[in-house]
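Only one chain is shown below, in structure tokens, and it's the form predicted on its own.
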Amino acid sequence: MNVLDSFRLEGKAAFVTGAGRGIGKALALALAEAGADVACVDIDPATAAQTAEAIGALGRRARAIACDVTQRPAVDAMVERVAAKFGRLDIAVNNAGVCVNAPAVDYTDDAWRRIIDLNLTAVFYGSRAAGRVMLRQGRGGRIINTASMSAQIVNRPQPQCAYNASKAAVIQLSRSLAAEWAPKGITVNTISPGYTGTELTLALKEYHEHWKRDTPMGRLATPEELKGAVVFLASPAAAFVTGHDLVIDGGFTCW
């Protein structure tokens, strides 16, 4: 196979959670641009529909699905629905997440649970449901979970202990699943973005100079700069890559 052809995803079917905006939208579009059919999953049906419409304009099949990924029955039903719609499931991207900046002593139990439920437990639900389908199909698959450089470093100046803990756990969960499912041809990897210019982070203008100063490349990433990583991990080019965390942080973790 030509090396460029090994990155193509024609004939593959995928879902991406948190696909309505920001990083999730960019990842969903990336998979479609590489040739995959994509289900755009988001708690907001309107934004999911917008992403699905953009994918349809690329000539790929798309489906917008409203789903609260913190609810296990909803996730199980969503994954089965995607597999039924496309006739298969090859790629699962568990991307939905949230961050709350607050000192640890001020964190409420509800805030802690909200972050762990969405950033970690929902990733497990999505990975488990996708793994079940992929094992049943018997032809392997690709699971890609969004972690963060915050799994390796402590961000500054904003306090975000729950987010950091949740993302570190996503990496270890993904490694555990990778080891368990490798004999069945299912790879499980993570991407760990650094500061990326989404609607959420662009609004936090008071932190931008700190973030840029601490990043060797001196700027925030754009969501589009994460596209290549997810296409690589989803493609035949990464057939022997599993249990890996791909950091995309402009050099932040070098220091």
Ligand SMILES: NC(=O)c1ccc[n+]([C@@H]2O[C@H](COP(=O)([O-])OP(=O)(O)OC[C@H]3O[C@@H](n4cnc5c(N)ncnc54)[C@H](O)[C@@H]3O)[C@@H](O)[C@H]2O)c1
The other form holds:
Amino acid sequence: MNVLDSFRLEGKAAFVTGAGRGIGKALALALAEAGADVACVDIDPATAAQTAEAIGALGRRARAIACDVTQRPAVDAMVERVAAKFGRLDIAVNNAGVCVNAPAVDYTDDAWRRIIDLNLTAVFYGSRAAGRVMLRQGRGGRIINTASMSAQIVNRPQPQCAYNASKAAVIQLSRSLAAEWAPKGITVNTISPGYTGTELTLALKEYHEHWKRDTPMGRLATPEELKGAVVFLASPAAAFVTGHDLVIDGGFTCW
Ligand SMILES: NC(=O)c1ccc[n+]([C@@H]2O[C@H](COP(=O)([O-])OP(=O)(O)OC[C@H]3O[C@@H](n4cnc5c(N)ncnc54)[C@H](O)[C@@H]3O)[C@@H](O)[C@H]2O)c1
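Next up, the form predicted in complex with the named molecule in place of the form predicted on its own?
Now the complete complex, all chains and molecules, led by this one.
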């Protein structure tokens, strides 16, 4: 196979959570541009529909699915629905996540649970449901979970202990699933963005100069700069890559 052809995703079916905006939207568009049909999953039906419409305009099959991925029965139903609509499921991207900044001593139980429920438990729900379908299909699959450079470093100046813990756990969860499902041809990898300009971070303008100073490339990423990573991990080009964390951080973790 020509190396460029090994990045193509025609005939594959995917879902992306948190696809309504920001990084998830860019990842969903990337998979579609590479040829995949994509279900755009978000708690916000309006933004999910906008991303699905953009994918439809690319000539791919697209579905907008409203789903709160912290609700296990809803995730199981969503994944089965994607597989039924497209007739298959090849690629699962568990991306929805949230951050709450607060000193550890002021962290409320609710904030802690909200972060762990969405950033970690929902990633397990989505991976497990996708793994069940992929094992049933018997032709392998690709699971890509959004972690963060915060799995490795402690961000500054803002304190965000629950977020950092949740993202480190996403990497170790993904490595565990990768080892368990490797014999069945299902790869499980993570992408770890550095600071990326989305609604999650653009609201925190007071930190931007600090973040840029901490980043060797001296700027935030755009969501579009993460597109190549998800296509690579979803594609035949990454057939032997599993349990890997692909860091895309402009050099942040070098310092
Ligand atoms: N932006 C960054 O700098 C950055 C850096 C590293 C990692 N990340 C990670 O990337 C992922 C996406 O971040 P983003 O910056 O695009 O965030 P964002 O807030 O811009 O987008 C998050 C999306 O997830 C959706 N969502 C929220 N709760 C949901 C739920 N319960 N069920 C389904 N969908 C839900 C939102 O509606 C939204 O569309 C997150 O996991 C985040 O932790 C972001």
